[in-house]
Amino acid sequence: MHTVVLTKGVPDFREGQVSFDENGHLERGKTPTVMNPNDKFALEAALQTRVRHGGNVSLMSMGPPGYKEVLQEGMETVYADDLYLVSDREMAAADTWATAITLSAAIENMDEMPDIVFAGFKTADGETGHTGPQANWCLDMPLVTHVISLDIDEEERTLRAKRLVEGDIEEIETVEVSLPAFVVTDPEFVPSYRTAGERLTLKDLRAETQARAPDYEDYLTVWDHADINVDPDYIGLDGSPTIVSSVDPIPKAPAEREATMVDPSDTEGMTEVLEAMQSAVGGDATAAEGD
């Protein structure tokens, strides 16, 4: 089974250093970036497929050169056999539609079409959830979204998945589609390794990918728009119909917080602390003190 997992770098909001240009566009090259958390569920699904059916897992992203480290993160923390980065200036400031066109063209440029394309459920920055389904529209595959578990019948060339109906954890349905297929995993996805053999294979594959990760560039292919044969007019900012009216910068957390030091032996000070805590939870400080 050859699977491709689509991922994206998102601002590491923990850093508090998100940078915007004068037009309100996020400057990804100047912003600390990590792998989109939801994409790791997609990568876990691809790893489960690799454990059960063998084959190859390719991890792909579109973005600036710094996204190489995002791909390395995916290889090290979950799994990847090889990496693909689609990157050049013509792709900058793309919306989800232009991104989908670029990624689908890159997938079609691979030596062979994958059996399954995986994508995560929406990104931590845009939160649209559009790119996966839009890329699937370009590829014209059966699409299954909000997937929480899956099984593959290699002989029948089918994929059976359990999915949340409209993202509702209380309502689950089972669907079956033919391969090749496109799968968008839900954050509720949990990989399953049913036998000791599968668990041993998982352990071996995790050790292999962690050994590869320091030399990830040996497994990396970088393509520009000419390599994947896309017209610059249809990608990047020029190919993006979305208009961003405004962007609110993310406020930086205060470096220090005010704190009042109270000695445990200071009865009056501890009483004030207790009263403040009881007030916050709606309790009775006097009753608590008597207890």
Contents of the next structure:
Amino acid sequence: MHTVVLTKGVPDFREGQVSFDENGHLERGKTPTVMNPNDKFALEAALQTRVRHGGNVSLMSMGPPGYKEVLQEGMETVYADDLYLVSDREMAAADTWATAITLSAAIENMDEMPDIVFAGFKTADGETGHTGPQANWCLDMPLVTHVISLDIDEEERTLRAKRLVEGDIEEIETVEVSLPAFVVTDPEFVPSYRTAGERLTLKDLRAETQARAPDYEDYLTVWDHADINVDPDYIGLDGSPTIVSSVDPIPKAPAEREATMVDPSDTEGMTEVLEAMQSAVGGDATAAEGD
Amino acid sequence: MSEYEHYEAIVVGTGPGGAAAAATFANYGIETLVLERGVEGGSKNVSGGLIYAEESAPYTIDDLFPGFREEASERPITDYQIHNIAGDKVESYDLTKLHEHDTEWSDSVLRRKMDSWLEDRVHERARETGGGLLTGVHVNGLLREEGKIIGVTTDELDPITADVIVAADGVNSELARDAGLMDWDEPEEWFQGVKAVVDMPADVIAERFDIDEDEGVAHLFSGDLFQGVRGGGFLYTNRETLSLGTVFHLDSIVAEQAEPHELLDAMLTHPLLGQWLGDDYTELEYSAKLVPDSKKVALREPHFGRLLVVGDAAGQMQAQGPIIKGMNHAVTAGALAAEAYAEAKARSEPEKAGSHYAKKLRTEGVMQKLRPRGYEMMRGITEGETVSGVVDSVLKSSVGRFGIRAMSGQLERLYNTPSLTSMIPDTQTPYVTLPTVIGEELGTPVTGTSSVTPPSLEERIGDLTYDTDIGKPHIKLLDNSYEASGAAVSACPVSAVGFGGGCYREEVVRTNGSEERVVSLDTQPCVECGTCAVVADTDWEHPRGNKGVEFKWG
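Return one more block: the form predicted together with its partner chain, after the form predicted on its own shown previously.
Entire complex below, previous chain first.
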């Protein structure tokens, strides 16, 4: 089974990593770039396929040269046999449509067409969820989104997936498609290894990918637009129909309202807190004391 | 008929017993799957901290795992002392001769480091056979077909079958219990140990214990410092830490309603230990475990069908007075179990592996060490209430005291006699009365003082690492009446009377004008020692793989 996983580098939005200026604008220079967290579920799904059916997993991204470290992160923390970075000045400032065209052209440029292409459910910075399905519009394979678990029948060349209907955790349906197929994993995706044999293979593969990761550039292929044979007019800024008219700052979250800090050893302060809590629930602080 | 996944051998647990079994299977080229419930080897394991290689043993850990002493253990123990304590008076004897009897070497160990080292080697060797080692898999029972054991069931994987199963799943072995080989009913059959690992730089250890880099010290403590509870304490030097602990007969803890952590603290704060612990006491980890008393529970036939039981799971823990040996016997038993299967299979009678293993335990002398004939013969006399009462009274009387003084020159030699230690009865006399009288009559007052303030139980629990299986408690209280389960409130090493943060708490319920004392349980701070499985009415199993407490030192 040959699988390709699409990923993107995004700002690390975790607390302590991300940096905003006083206007609430993201400071890209001060914020590290990491693999889009949702894409790890896609890579986990590819790894599960690799464990159960063999083959190889290619991890692919379109972006600036620095994204090769994002690919390394995927190789180290989950799994990859080889890495593809599609990178070119002509591709800069692409919207989801131009990105989808570029990625699908890169996939078609591979020596062997994949049996499954995996993508994560939307990126942490763009939040559109367009790129995967649009890339598949070009590739023209059956598309299954919001996948939470999957099984493959190699002989029948079919993929059976459980997916959340409308992304709702309460409603799950099972769908079956023929291969090759395009799968978008949901953040609820959980890989399943129910036999010792699978877990032993998983352990081997995890050890192998971690051993590869420091020398990830030996496994990296970098392609520009000429390598994948696309017209510069259809990619990057020139190929992007999206127009961003303006950006509105996100209002402060209500959790950031004013807070008073009280040291637990401060008896007077704590009494005030208790009284405030009592009055909030409609009780009487002095009556409670005697209980 | 069945479509189960199959391995020729399954080993449950990757402590020394499981590791020895797996390595031996691998030596015979037998496809072996090893299942460990912890996140890593040793993360569920605690031991006092000395491993022996006996001259008389057919297998030792460094035979099976070359490089063990250099890479996995702490220090060779070169000096062995016992201290008889009465108040602040102490009479110390050098037990190095007893310690060296039948000993090729003995090292202090910390189980997380030791067992995780073993885990890597076991996986590598088992992988070559087509099997391997998996962590985070909790084997919860035996798989049977038409009443016969054919494999194991787990919380994480589909059932797996095997031609032979080695249960090395520790003192609370769910497999030995499932097979009907062990019950967890009698406190008399168990010891409970609690332990503190204490931070101490190597140069400070060298100075305070007056030892070189390749030397180590073991100190044992007995006498009147433990509120009359039968047992004693130990201190072992590691490379950059100390292992300090106390081990008591569980029935005695229950009878005295003693709080195990307080007994440990009584030792830690005794002035005798001031010279070693100094004024910079830093505790890294508090832990506890049950210890089987091999004299009473070592299984004579530790097998049932395809299941062979080794180590603590089979009660193979020798604790006779100052002789405390468990891991070495687990190693021997594990290797013998695998060897027995390989030989039985070669003779085309694999079904006889179990009885062949039991025979090897006898012919290789293991069973005699675990269940010494001397103890069996003397037990009826020395453990009778009349005799032990008389012995105790005489010892405490002027006649006994005179005798102790008269024998002062020979006592150290008697303590060093292996055949005598194997006969030590489980009574007040050897653990409390004799050492106290020796301390009183012959001891000299300790000059130093202790400035150790041990952490509270709350702090100790707070410092442990847990991955709580929320909503799935692994212990269920079947009878919450104080009569049935109240003993756990004090006997549980992470609970205490009046302490609200432990596993077991005492509550008073008022209904219709009457009051009832009941026990409540919260398994969050559980250290999985199994005490409450014995002293309370519970349904006790281990947490799922990777869940529960994770010991960093062990």
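Because the structure is a prediction, the values reported are computed rather than measured. The term rigid core refers to the most C-alpha atoms you can superpose between the two forms while keeping them within 1.5 Å. Residue numbers count along the first chain shown, from 1.
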Does the distance between the two CA positions of Ser265 reach 2 Å or more between these two forms, the core being superposed?
-> yes
